[in-house]
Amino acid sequence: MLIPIAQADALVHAAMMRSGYDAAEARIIADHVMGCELRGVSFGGLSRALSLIDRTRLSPRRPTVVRRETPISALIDGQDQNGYLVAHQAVMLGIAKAKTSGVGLIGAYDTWYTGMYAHYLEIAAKEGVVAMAMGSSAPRVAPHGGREGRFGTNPIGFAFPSADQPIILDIATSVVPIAEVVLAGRTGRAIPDDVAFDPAGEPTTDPAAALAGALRVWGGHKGSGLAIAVQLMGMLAGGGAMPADYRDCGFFFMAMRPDLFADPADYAARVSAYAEAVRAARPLDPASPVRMPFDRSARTRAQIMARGTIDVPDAIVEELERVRDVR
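Model, the form predicted in complex with a further copy of the same chain [one chain]:
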């Protein structure tokens, strides 16, 4: 159904409060969930809200604990809490430390589902810092040359403030996202024959077999190396080497004040000018101009906000309403 943006946001917020989050926590989660919907990343939207609620039931609510701290760093024990909150705490702390100390390096562990890194990175860019985020998770992706999982879909991303639209990169290191395989399974579709292995290590088009086996890594040996580096950064942050699903993820965030190196306004102007130069590169297909990272997300968001509604399967809205209305 088409549901007005404000109504969807209120529904997620209310369902999260019913699930044990306080109003401020529910706001952080709803902003993130709606941020995904507004970019057209629907698997991170209202359907993900239901997954978050399910997973929330498995852990008692406990406050996170900062285990190590310096003026330039912190290590957050996530206490098996929702990664949308743990990573948000890490990001806000990293930005604050960057503002006071020039840089903030934050590790977080014992958490799950840290969500869409572009969401955090956009917050950082708006605050005027250059940022990097990485996250490790369960071994659902096979290394290059292998056929069984050794790391997660391990996102890595960067944020650069500019004089107009910030440059936000957010890439995962599997060929396809796990959520896309889950969605294919739910809708009875096959997956392409070159994106996953079954539990015996053979190529498969069956979503269930792929989820029980391993996804293929993106980018050959280079992408595999990058995924391993992300897993090792997650482990530095306290994440498990090969954790169980939706447990023991590691999250690493760095924010830097650009004036360590440059005049911030001058740098922002140079970033914007460079972005324009990239967009102006002669395209392979004249109908498809070269895009900068985040261009597509920004355009989709503008279109959805102009429309005023998001399109969500009825069953998902109804389930969230059930959660909200439970007595």
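Positions refer to the first chain, counted from 1. In this text, the rigid core denotes the largest set of C-alpha atoms whose superposition between the two forms falls within 1.5 Å. None of these values were measured; they are calculated from a predicted model. What changes on going to the form predicted alone:
- After superposition on the rigid core, displacement of the C-alpha of L169 between the two forms stays below 2 Å.
- After superposition on the rigid core, the Cα of A244 moves by less than 2 Å between the two forms.
- Once both forms are overlaid on the rigid core, the distance between the two CA positions of G201 between the two forms is 2 angstroms or more.
Right, the form predicted in complex with a further copy of the same chain is done, so what does the form predicted alone look like?
Next up is only this chain, free of partner chains and other molecules.
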């Protein structure tokens, strides 16, 4: 169904508060969920809100604790807290340390579901810092040449402020994100061929079998190596080597002031000029111009905001309404 943006936002916020989050926490989560919907990343939107609610019910909520801290670093114990809140805390702390000391290095562990990294990286870029984020999770992705999970979907991303639109790269190291498979299962759809194995190691298009088995890694041996590096960085941040599903994930965030190396305004102008040079590259298909990272997201967000509505499966909206209205 088509649902007005403000109505969808209010629904997610209310459902999160009904699930035990206070108003400020629910706002952080709703902003993230709606940010995904506005970028056209529906598997990270209202469908993911239901997954967050399901996971929240599995353990009591405890406050996060900063276990180690220096002027340029911190280690956050998430205490099995929602990763949307833990990662938000890590990002805001990293940005603050970068603005004060030049660099902020933040690790977080004992958390789950950190969401779309582009959301955090856009916050960093708007604050004028260069940033990097990566995170490890349960071994649901098979290494190149294998058919059993040995690392998570392990996203990695970068942000670069510019004189206009920031450059934001956010990629999973699996062929498809777990959230996309979960959404397919919620809506009764098959997943594409050649993206997953069932528990026996055979190719499958069944979302349930894929979730019980393993996803394929993106990028062959190069993507597999990158995913392993992200898993090791998650371990450095305190995450488990082979965490259980939706538990004990690791998150790493780095923010850096550009003026450590360059004049910030000059660097931002050069980033913008370089982005235009990339976009101006002669395309293979004249109907498909070359894009910079984040171009598609920015364009989609502008189109959806102009339209004023998002398209969400009826079953997803109805379930969120049930959560919101429970007494």
